[in-house]
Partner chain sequence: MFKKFFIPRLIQYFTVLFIGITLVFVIPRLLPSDPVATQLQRMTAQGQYLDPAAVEELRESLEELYGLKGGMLQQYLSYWKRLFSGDLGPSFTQFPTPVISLIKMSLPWTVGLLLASLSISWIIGTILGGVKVSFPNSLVARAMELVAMGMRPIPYYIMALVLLILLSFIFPIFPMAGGYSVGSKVGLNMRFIKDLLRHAFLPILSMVVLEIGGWFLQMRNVASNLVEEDYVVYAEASGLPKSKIVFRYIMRNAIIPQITGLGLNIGFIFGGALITEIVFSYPGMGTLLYSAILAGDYNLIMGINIFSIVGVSTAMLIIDLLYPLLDPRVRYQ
Amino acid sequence: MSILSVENLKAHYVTEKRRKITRVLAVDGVTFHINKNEIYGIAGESGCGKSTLLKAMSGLIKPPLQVLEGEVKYHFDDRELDILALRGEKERREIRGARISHIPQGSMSVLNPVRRIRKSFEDIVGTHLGIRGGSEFEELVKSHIEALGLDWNVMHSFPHQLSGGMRQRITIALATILKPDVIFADEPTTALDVVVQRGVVQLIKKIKQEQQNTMVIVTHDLAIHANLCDRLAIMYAGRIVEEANVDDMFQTPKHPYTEMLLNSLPTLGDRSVRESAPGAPPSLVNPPSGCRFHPRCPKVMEKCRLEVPELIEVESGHQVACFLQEGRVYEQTRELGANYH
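In the form predicted alone, give the structure of the chain above, and only that chain.
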């Protein structure tokens, strides 16, 4: 059962300077769904549109970002919600925090440097539950942060008095205090050392297990996806080029871009030079025609330069946008027809 459906979403950055309009096609025709209680990953190189997609799914649309087309719908138990149709700030505030929550890339974008940690919790709990202090507040927050392995004494600290890893744990605790249905995490382990990263990953797993949330993890770190996610989508130049179960994606990637991403990963004991995709990602102001990966693809065909490949299912639960796979699907279909007759 899906809890979130994204249909043909186009979210562009539109700016005007000296009467010249510039469009950055950050998310350009994306369709997928996320199942209830799963962890869904979105991966790709920097600048491919991952964070913009997350903003659109969260309803955080502020100029110059504009949604030109498409739908983002949530299917909660009690109602269906089109988050892009919400206009009033009050409606958005009721949804964010209570039903939808966000773990940002940097903890200091959430924590106020001149206010103690307790004040941040008071803001969230007070706004949504009307509890701003006293024994009820302390009981609620203390049980939550201690369940996440945090000490109550951190509530009296200023953010600069805590380590980066501790601040990120506090941010995760803030995002999950109200037990939201959907949690978005944008690069939750960026700028943390590997030991702290491991602790953050374990914390996210613990929350998912206890609260049964749906999580969307956006990061370019494929190791994080391998450890956390149930399904994974690969983005390139504003579009999804492959989507599959995490195990299938890592064992049998179908798109040349995904293959190159995985081949570039270091392997324990292997000292050989790892190769990545040649060249650089295209400008999203003026992306290439046809398949946007074709200027870098070693398997490019003439058709790739002219036509846009559709995201099609090549195996059960495994979708890919590549003309190489279209030919294989045709052969599989023909073989099945021959066997049937």
Given for the second form:
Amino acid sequence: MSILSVENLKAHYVTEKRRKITRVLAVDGVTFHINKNEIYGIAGESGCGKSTLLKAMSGLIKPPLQVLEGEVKYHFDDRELDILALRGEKERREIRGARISHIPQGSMSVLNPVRRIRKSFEDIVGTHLGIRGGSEFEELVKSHIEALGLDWNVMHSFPHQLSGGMRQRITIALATILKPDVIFADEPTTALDVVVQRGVVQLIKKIKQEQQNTMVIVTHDLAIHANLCDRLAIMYAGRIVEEANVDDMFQTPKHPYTEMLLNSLPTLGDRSVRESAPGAPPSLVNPPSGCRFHPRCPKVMEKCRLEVPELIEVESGHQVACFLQEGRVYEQTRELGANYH
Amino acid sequence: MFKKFFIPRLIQYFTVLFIGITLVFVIPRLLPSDPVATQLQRMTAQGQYLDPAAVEELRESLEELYGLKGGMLQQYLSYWKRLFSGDLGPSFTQFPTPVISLIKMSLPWTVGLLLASLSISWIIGTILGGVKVSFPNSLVARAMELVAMGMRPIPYYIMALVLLILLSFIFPIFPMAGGYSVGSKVGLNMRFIKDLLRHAFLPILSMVVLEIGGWFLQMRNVASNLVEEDYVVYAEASGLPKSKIVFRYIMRNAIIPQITGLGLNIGFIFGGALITEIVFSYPGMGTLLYSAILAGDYNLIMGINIFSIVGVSTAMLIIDLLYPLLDPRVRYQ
Ligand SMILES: Nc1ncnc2c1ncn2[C@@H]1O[C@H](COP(=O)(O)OP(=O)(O)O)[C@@H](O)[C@H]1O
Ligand SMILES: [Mg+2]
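After the form predicted alone, can we look at the form predicted together with the partner chain?
So here's everything in the complex, that chain up top.
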């Protein structure tokens, strides 16, 4: 059963400078569903629109970001809603933080530098549960952070007094204190050193096990996906090009871009330096025509330059947007075209 | 923290004082005019007849008074010695009143004017700047921005003159000059305080009107950068209400550079206060300095300079020392 469905979402950054309007097609027609209790991964090179997709999914839309089309529907146990259609900012706010929450990038400083950690917890708990300080607050927070292996004393510290890894753990505790239904994590391990990364991954697993939330993990690091996720989507230039179970994705990748990404991954025991994906990701202001990957694709065909491939199911639960996969269909279209002339 | 924060600031403070006060000693001695000769000339020009022996005696006592006796080093040392004993020499226009007591009389007026105008303009400007950033597209916010930008380049004396002409000449609501009405009984009673406030109103207003714009714009710049900070974006993503985000996240952090700005601008604002005083003939240091310059009263000019240097640097030091109270990153290093 899906808890979140995204239909044909288009979110662009529209900026105007000296009467010239620039439009970055950061998310450009994305459709997918996330099942309840799964960990869904989104991968892709940096700049392909992953963070923008997360922003749109949590309704954090403010200029220059605009949603042009599409819907983001949540199917909570007690209610259904399209977060982009919610009128009031107040309604959206009630959902954010309580029903859905964010684990930010490891390098980010999301804790207010001039206030003690405790205050950040007070703000969130006070806003959503109405509990303002006192023993009820302390019990709630203490049991939560101690379950995550953190010491109560960190509550009295200021963010700058703690290590990056500790801050990230605290942020995760903060994001999960209200047992949200859906957790979005945007590059949660990026910029942390390897040992800390492992700790963060363990922490996320632990929370998932205890709270039974649904998680969306965005990172360019495929090793994290392999370790954490149930299903995985590969994004390229604002679109999803492949979606499958993690195992299927790693064993039988179908999109040339996915293959390229997996080839750039170091394998165990292999000491040769892996080439990273050749070529550079395209500009999202003027993306290539047809399949956006075609300028970098080793198997490019004439059609790829002209038409946009649809995301189609080629095996059960395995969807790909590539003309190579619709070989038969492709032949038919060509015959049809030939008959026309 | 003591070592890392206070010691460097104290060293800086004393270095600035030392250099500033030394300059006050050096600069007049680099000027081609000889104050003693000028003074003697003035006396003879007034038609007094002085025999040469008396002139010589007078020259000697004048040199003594100006601290011009002996070699440079000797002069410099006795300059410091006299400073430490609080002796700035006598004033020449109001001989033999010591310069120090003239300054003591006018200092409270300047300090009052500065404190009142600074605190009012800083608080209002800071709050308005925060409001502007929180509701950037509201009509009021945009209007404030336009007004602030328009006011910024206006010099102090123009604003003071405009208000003076408008509100005490054309519409005689406020007194034209002075710190209190002539002949009023000085004391802590309602009547005198009211009179004081009526006289202080225009000078304070003219400074406040000019300075609000500056604080407003600075706050706007700082806060509009803060809006993009991770912790503000995250607070929004956590569903915190706007009021909490504005006060506890944006404004609370923007206060720190606002305080730095206070320290950086205090010298400039002090200068503005002196000029404003002159326009309103307010009995503070500005008016005192003005009359001292007109009369060529060297000792008085030097004394006022020394007091200005000490006053402004001390104010900057105090503001610096407030810093750790507001920023835990400094407090707990
Ligand atoms: N505030 C913004 N204004 C304009 N363009 C933006 C903004 N934020 C991101 N972009 C652009 O949108 C595209 C997608 O960015 P993002 O979603 O951050 O990618 P990712 O998270 O995959 O690295 C990039 O080309 C980026 O330059
Ligand atoms: Mg990103």
